[in-house]
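Listed next as C-alpha cells is one chain, alone, in the form predicted on its own.
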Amino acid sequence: MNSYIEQENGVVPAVCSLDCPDQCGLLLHKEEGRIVKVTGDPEHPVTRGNICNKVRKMTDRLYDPERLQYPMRRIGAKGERRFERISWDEAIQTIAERWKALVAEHGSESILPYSYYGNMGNITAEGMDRRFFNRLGASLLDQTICNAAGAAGYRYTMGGSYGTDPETMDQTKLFIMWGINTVSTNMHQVSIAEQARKQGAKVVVIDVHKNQTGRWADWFVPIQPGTDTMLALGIMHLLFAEGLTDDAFLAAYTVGVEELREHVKTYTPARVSEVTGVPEADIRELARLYGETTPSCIRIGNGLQHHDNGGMCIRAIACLPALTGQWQYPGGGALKGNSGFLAFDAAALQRPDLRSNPNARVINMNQIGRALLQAEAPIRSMFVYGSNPAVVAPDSEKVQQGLEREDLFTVVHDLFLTETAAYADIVLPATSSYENTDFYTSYWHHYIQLQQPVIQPYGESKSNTEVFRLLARAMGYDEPELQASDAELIGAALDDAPNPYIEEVTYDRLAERGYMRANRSEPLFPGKLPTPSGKIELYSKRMLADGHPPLPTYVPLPLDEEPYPLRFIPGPNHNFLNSTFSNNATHQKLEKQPRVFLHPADAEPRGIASGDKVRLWNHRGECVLEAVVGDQVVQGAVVSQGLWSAEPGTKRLVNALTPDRLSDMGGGATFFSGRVEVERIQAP
C-alpha cells in the first residue's frame, strides 16, 4: 500500500485534477486519515503555491455528504433519481449480460462510450477504458467538445500544439488576451503577466465581454462575437503596409508570405471596423502596438474557436507571430497550448490494435442528442464517465429526450448523481483523483506530474481503470492487456514514448521526483515544425485539400439558420469549471445566481433592466436568467457565465439554447454561434 495512505497526518505532495491549464502543484494536509485542508506547493516551478478557491474548497467535495458511495439500480422512472443500492458484483453483471445480448442481437456498434476530462488523469480519461472499448468493438466517440477547432486551424498553421513557454513570459513586453478570461481560467497566467508588468509590460485583452480580466487589461478591446479573424487580418494588413513586419524571419521560416501579402490588402482598417466593431483609430494603435513591441506574447483563449468559424479563427491568429518574428525570442510568440511538448505514447496506452473493427461507426460528442434520438441503427446503451452530457452537450432538451428512452441501457460513473445520471439504468461511485494512481501532462506549462493515492476510497468506489479490469473479466476478456496495474499503464505511455522532449521520463523517474519538464530549453525557431514545409505555414496545401481556403479568411458567422436578433455567449464563470462544482452549496453562494450580460442599447427597448428575471429563448429551448445590464458587453450579444446545476423547477441551463451544429475546422462545438431573443418577465 502506498506510504501517503499508510500516513494518517501529515502533509504529502498530490497534483490538480481538473481540465485547467495550470495543473497545480498541491499540498494536501491530513488528520486521522482525511485530508482537511488542500494548499498550493510553493516548490513547484510554475504554478509556486498559488491556487484557487475550487481547489482551496475541494474538501467540500470530497466528502461532501451527496458524494456516491455504492453502486445502484433505477427503479423509478428515468430522471426521478429514484434507485437502490447494489453489490459491485450485481452492477458489473448485470451490465456484462446486457451488453453481451447488444453485441449478439444488434452489434457491439450499439454500444457507445461517453466521456471527456472530468478527471485529467491520463489513464483515467484515456487508458483501460480504451482499450476495453476497442476490445468490444464499441462505436467510437470524436471527443470534440473543447478545443478541436482550435487545435486542428493552429495545426495548420504550426503543425501541432507548440507554444510560449509560460516560464519565458516574466520577459514579455505585450500580453495580448485574446478571447479568453484569464484571471478566471488560467490565473498563474496573470500571475506572470503581473511579474512582466513590473518591468513595463501591457496587457490588452480582446473579447465581447469585460469580465475579471478585461478589467485588468491596460487596454480593453470589444469585439462583435465571431469576428476576430477579421481583426487578425486587419493587423495583417497594416504590418505589411507600415513595414512592421520581420523579412528576415519569414523568408527563413514561413511559407506563403507574398501570397499572405497580396491576400490581406482588401482587410482595410474600415472594412475590418464595420465588422469588428473596433473603431479604426484603435485598430491601427493595435497593430503599431503589436508591431514594434518585443517580445510579445498572444495568449489564445478556447471561446474564439466556440463558433462556426472557430478553426479560421485560430488559424489566423497563429499567423500573426510570424509576420513580426516573435518565436525568436524568450517570451514571444502565441499560446494556444503546449500539449506536444508533453504527448505520450497514446497507442501503447490505448491498444486501438485491440480492435476488429478499425473503421466503426464515430459519434460527435456534440450532436449526442440528435445521435440519441436517430431511428436508423441506434444507440442502444451508454457509458457515461469524466462527464455530463445532460449539461455540457449542446442543444440539452435533445439530449434529454435521447436519455428517457427506455430502451436505452445506460451506466455513469462519477462522484455524484449528475442530471446525467439521473436518466441512468446502473449509476457506479467513482474514486476521486486523490484515490487513484494517474500521471498528468499540463496543457499549458512544461511539466509532467504524477498522483499518488493519497486516501482510502469513499465508500465503496473505485476507479476508472478498475471498473474496466472488472467489466473484462465479467465479458470474458482474457487478453493480459485488459489486466494491467495502473504504474504499467503509466509505463506503457511514458517508458518508450516517441517524443524527443519527454525522452528522460519514464514511470520510476516520475514515481521518485513527483514531477519532470520537458526538455527546452531555447524557442522554437531556429528549429522545423510538423507541417508539411517544416515551417510556419501562412499558405497551407493541406487547407486547400481538404477544402478549407488555403489563407485565414474571414467567413461571416451564419444569420439565416436562427432568425433572432441577439447573439448568445454562454461563457464560464469564475467558481465552477463546467459542470464541476454546481452541485456545491459553497460553490453556488460565491457564485450567487445565474445572470445574463445586456447591453443597454440592447435591454432598454424591451423594458429590461438590472435585476429583472428575463427569459432567453429560441426554437431550442429557454432559460430564466437574472438581467445585468451596462456596457460590460458589446450591443447586440448577450453574455451567460456559467453551467449552473439543472435543478428541478428551474430553467437555468443554458444549453438549453446553444447548437449543436459543427465547425469549419475539427467538429468542434458552435456554443457561441447560437442566437436568440430576450424578453423581461419579472421586476425584481
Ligand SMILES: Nc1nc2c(c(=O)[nH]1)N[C@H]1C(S)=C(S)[C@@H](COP(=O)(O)OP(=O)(O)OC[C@H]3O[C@@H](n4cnc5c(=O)[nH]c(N)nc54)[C@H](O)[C@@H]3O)O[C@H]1N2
Contents of the next structure:
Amino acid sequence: MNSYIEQENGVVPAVCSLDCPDQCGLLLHKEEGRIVKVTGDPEHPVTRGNICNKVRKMTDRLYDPERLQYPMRRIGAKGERRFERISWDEAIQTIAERWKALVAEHGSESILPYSYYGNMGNITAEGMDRRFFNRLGASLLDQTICNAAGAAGYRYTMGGSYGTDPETMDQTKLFIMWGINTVSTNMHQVSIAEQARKQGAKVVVIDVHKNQTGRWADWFVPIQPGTDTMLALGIMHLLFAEGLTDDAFLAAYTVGVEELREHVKTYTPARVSEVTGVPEADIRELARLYGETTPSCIRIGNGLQHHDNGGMCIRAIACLPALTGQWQYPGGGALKGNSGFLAFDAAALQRPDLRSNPNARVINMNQIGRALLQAEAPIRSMFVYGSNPAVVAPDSEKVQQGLEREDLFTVVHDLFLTETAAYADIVLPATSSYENTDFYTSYWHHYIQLQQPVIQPYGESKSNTEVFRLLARAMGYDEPELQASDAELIGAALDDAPNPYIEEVTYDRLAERGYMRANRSEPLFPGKLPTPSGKIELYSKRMLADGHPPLPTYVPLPLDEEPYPLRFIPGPNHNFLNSTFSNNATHQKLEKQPRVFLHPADAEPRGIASGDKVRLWNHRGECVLEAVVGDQVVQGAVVSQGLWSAEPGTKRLVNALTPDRLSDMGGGATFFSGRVEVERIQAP
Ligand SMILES: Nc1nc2c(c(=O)[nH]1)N[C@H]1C(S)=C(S)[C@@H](COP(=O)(O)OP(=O)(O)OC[C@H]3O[C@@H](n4cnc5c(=O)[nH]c(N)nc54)[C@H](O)[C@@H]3O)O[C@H]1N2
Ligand SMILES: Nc1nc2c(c(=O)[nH]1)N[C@H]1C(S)=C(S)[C@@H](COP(=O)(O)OP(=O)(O)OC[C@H]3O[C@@H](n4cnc5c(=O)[nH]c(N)nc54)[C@H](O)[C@@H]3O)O[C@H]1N2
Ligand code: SF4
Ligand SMILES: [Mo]
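Right, the form predicted on its own is done, so what does the form predicted together with this ligand look like?
The complete assembly is shown below, putting the previous chain first.
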C-alpha cells in the first residue's frame, strides 16, 4: 500500500483535497521523493486533465519555508506568534491533562472542536475526530458556515442534495449561472458549458457583480443583492401566465401547483422589477428564454444563500425546473449540490453511539465569536483543525476577543501558523492530503476517489486521524474504535453504506480502481424523491410546520442592526481557496491587492476614484482596501474578493464587517447581508 511513497521518482495519481466542487483528478510528479509538479489527470472522466492555476502552484505551498514541522507551545502573549518547539509526547500529554481536568471540574461540554473542510477527505474532516469527540462528550459544532441555508432550502423542494449530473450537461441548451462565480469557483462547469455552447447553448449569469463569470456570459443580468427570490417568483408568474409550463410533468411529479399558480399572480413584472432592479422587458425575456429552452440547467451558487433570506431563495429557485419539466431531460434541471448521490455511512464512520454525553449542547460555528465570549457555561478549551476561524468566521472582532481570552485553552492543528494558530496554546503540525490515505466524494460530479500517501509526512507532521488516535490513548479511552486504522475507517464509511447509488463501492474495489462512479445517477424521475410526498414540493407542509411560508415567498433583507448605506458582499477570489493560499507568497502575488468594487454613483459623492485606499466600516469593525470604481457592480453594493491573510499591521479582514446573524434556514451564514460605509483615506 505504501508503494507511491516508496517510489522516489515518477508520476502518481492523486485527488485535489480542497473544498471545491470540481474535486479534480491530479497527477503528482515526483523527483527524489519530493513532489516537483502538480498537473491534471487526463484520465479523470470529468476534470480531464485541466486544473486551476492555484493548485498547479501547490508545491510552493507544500514546501513553503513557513510550513509547520513540529509541535509548539506558546511562550508569548496570545496573538504574538511566539512559540517554542516541544515533542509530540509533551504536546499530547499537555492537552490530555488539561482536558481531563476540565472534564472533571466543568464537564466535557466545556471543550469544543471547531473544524471545517480545509481537507475534504472524509476520514480527515469527519472521521476519527468525530469518534473521539463523541467519546469525550464535547460540545457539538453545527457546521453551517458554507451551504447550510441553501441545503435546507433545496431539501424542502427536492428532498436532498440531488441535482443534474454534470456529465449530461454537454446536452444543455441554456445555462443559468445564478449567484455563482463559476469561472473562479467551479472551472469545469465552465468547460462543460463551453462544450455545450459549441452546439448552440446560451449562458446567462445573474449576479450583483459583473466579474469574470459575468463577462464570460452571453447575457449578464445584474440584480440587487438579496432579491433573487423575487426574480424567481416573477419568472414563475410569467411561465404560468404565458402557458410555458409542462402541465403533465407538474401533475405527475409535483405537489401544490394550483396553490403556486394562484400565489405567484401578485408577483407581476412591474413589482419584480421595482425590487430587483431588473428591467421589466428583461424579466419577460428571461422568462420566455427559460420557458422555451429545453434542456436548461440552473447552476445555483453560494452567493445567494449567504444572505438572511438565502434558504428561501434556494427553495424558490429549486421550483423553477419543475415548472417546465426540465428534470425529464438529460442535461436539464438544476444543480445546487450532488452530495446525496455519494452519501456514505456517516454513522458507521463517526459512531454517534460512542457519545458519552448524548445531550451535549450544539454551538453554531457562524457564532463562534459570541460563543467564546458567553459568560454562562463558558467554552474553556477549543481544538481547531481544517479551518481558520480568525479569518473565515463572521464578525471577526468578536472571534479575536474570544481567542484572546487568557482562560481559553486553544489547540490548533494545521499546516501553517494561521491567524487562528497565533492564539493557540499548543500548535500541532498537520500533514498535507498527499501524505495521507483518505477517500473523497465530490459534491458536484459523481466520482469517489481514493488518495493514497504519495510523500513522507513533512517534518514531524501528523494526520488528523493519527492525532485523535494519540489523544484517545492519552485520555485513557480503550475503545478499539478509537484506534481503527485509516483503511478500517474508510471501510466503515463505504462497505455497507445504505445508499443505493454507491452499493458497489467498497474500500477494496476503490483501492484497486482509484476512483468509482455513483452507479445510478440520473433516474430522479420517474422515481421517488426523499420529500414527505415523494414528489417535488412546490407547496411544503414541512415548511409550514417549521414556521416558514409553505410557498416560495420573498422576504426582504433586513437593514442590518445599524443603518449603514451600502450592502457589503465579501466573496472568495480566484487564486485563494477561502483563506488557504492567502499566506503563500506565490498566490498573494497572483492576486496583487485586496480590492473593493464600487459603482460610480456610490463612489463619486464620496470622492473615491480607482486606486484610492478606502476605509470600509460599520459598528462591527473596519477594513482598508483599494477601490475599483466602475459599473460592473450594482449601485448600492460594494464587493470585495478574497479572504486575505491578516498580516500584522494590515486591516484587511473583510469579516471584521460581516454579521453573525443566522439565515432564515439551517442556521446558515449571512456574510453578504451586512452593511457598511466607505470613505477615502489618504495614502500613508
Ligand atoms: N477559486 C476559488 N474557488 C472556490 C473557493 C475559493 O475561495 N476560491 N471556495 C470554494 C467554496 S468553499 C465555495 S462554498 C464555493 C463558493 O463559490 P460560489 O458558489 O461561486 O459562491 P460565491 O463566490 O460566494 O458567490 C458567487 C457570486 O454570488 C454573487 N452574489 C452575492 N450576493 C448575491 C445576490 O444576492 N444575488 C446574486 N444573484 N448574486 C449574488 C457574488 O457577487 C459572486 O459573484 O467556491 C469554492 N471554490
Ligand atoms: N467573508 C466571507 N467569509 C467566508 C466566505 C465568504 O465567501 N466570505 N466563505 C465561507 C465558506 S463558503 C467557507 S466553506 C468557509 C471556509 O473556511 P475554512 O474551512 O476555515 O477554510 P480555509 O480558510 O481554507 O482554512 C482551512 C484550513 O485547514 C487547514 N488544513 C488543510 N488540510 C488540513 C488537514 O488535513 N488537517 C488539518 N488539521 N488542517 C488542514 C489549512 O491549512 C487551512 O488553514 O469560509 C467562509 N467564510
Ligand atoms: S481547487 Fe478545484 S479546480 Fe483547482 S485543482 Fe482543486 S478541485 Fe480542481
Ligand atoms: Mo464553502
